[in-house]
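Have a look below at one chain only, the form predicted alone, in structure tokens format.
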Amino acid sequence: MKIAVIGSTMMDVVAYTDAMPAPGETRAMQDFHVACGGKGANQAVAAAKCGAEVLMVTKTGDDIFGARARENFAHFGIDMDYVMTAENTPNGVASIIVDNSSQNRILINKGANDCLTPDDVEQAAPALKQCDMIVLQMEVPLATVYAAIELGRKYDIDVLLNPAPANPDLDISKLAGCAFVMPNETELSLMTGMPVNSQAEIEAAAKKLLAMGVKKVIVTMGHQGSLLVTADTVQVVPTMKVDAVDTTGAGDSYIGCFAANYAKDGDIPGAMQMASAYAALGVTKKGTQEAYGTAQEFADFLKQHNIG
């Protein structure tokens, strides 16, 4: 089965510290490094690893940096018949600042993300058709998310939707007939102006989205596991108890993992443990891409914790 992820394509500079710099203040770096990054990117390449077969749409810049993601997407042996190069854009930019405590604050320079366009969906289509999901993300202009969502539905394709960075303008009655919309606490909140303080209210606000026409709701809440909530279905997937070292793109490992086991034959909780377990594996090393395991790490990972 085939995975379509349309979104974001960003470069990831990344400083570690051992706390964050208070406003005016200078700290020294402990390390320093520059990697592929960006939801888009990051989901794909976790689906690729996982074992998907990927189709990336997106676009990079005309620029060192988007040679560099080019070149990743093809190491990854991601389709990229629809990577597409923004003229004279530089390529999306993320400056990164990881703590200690492996807590990380994001500043992004979208580039030439916001150069994707509904049109660039819709020159892909003949290939989405082929696809079995289509992975959205919020780093790319909205019309170009709403026109995926329309696509998916027009075409009867699955289509998981993480809004992510989380966007106040987000119109929720066009994200009727998504299969998945993937939040977290914080973007839930935004989304639906209730209130996230308990597995109640998590709950409460999760319905006011399937009243809008979602299908299924999985909210990912850290420490507390995901939560997956449907018509008729609440139920908690715990996460896995691990040493973080850098928390930077846990998301993202969770949803790429998901979708490719979600995508093998439909089992929701199932794909939920596989994706906690993923992103808990993940979070052990420092990084994005690079920290997401391999099959062959991801499967001594499950052996060694007695999962699966």
Given for the second form:
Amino acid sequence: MKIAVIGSTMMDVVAYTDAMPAPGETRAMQDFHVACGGKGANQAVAAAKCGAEVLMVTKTGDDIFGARARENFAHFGIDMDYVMTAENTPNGVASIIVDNSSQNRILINKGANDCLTPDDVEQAAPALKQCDMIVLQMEVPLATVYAAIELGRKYDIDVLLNPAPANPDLDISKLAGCAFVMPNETELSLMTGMPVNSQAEIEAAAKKLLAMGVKKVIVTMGHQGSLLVTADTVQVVPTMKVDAVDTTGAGDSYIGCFAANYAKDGDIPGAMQMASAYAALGVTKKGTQEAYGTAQEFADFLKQHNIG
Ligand code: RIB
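Since we've got the form predicted alone here, give me the form predicted together with alpha-D-ribofuranose too.
Full complex below, order starting with the chain above.
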């Protein structure tokens, strides 16, 4: 089973602080690190750590961050045939502040990610046709996301879209045929223009996406678990309570793990349960990719929580 991730690569520059600086204030932070991130790369690494074979289609920068990102893909055994370098362009960078309630605030400079074009997706078609699923997010141009959805439709490959970060310009009529759309509540509200203050409202908003031709919607709801909405089912899969220290990239670990497990056996609630547990494990450590559990760590965590 092979999963293709078409999407972003960033370098994360992360500050950990006990309080946000006020305007004009300089504060000392408690911890700092620079690490490989980006929603696409995070999802690819999570899927690879969960045992999937992964093809990455992305544009890295022509600088030291780009070089580091390429080494990182190689380290995780990711197929790099379509990990490209945008000439004279910096790598994408995310400036992240994590506070002591484990919440994050992120500013991104897309850099090379903005150079990933529909043509690049078309060039990768021979490799994409060998994959069982295409995973997408929205830190690359929307035209590229639409081209990838179109390619999935053409070659009958399941497409999973994580509509993050939320983008008001997203045209939901272009999502017809997606096997899965996986927003969080905020993204779902922005996509549909509908409120999401209760489960009934979330279901109604998800059904609007189904009416546009999306096959299944999975809404990630943080500590409340995730909600599957299809034409004939609504199912909540709860998550477990953990002591979170950094929730950055939790959605990405959920998606990577979901894709890896779904590609194995097609069991959607089962893959959601694994993904919730994997995301819960990840938030107990600082960072994104380095916080995602190894196979052994995840097996131990599942055992501790009597899952599986
Ligand atoms: O979802 C988390 C990711 O969002 C970070 O790794 C950062 O790179 C931003 O893209």
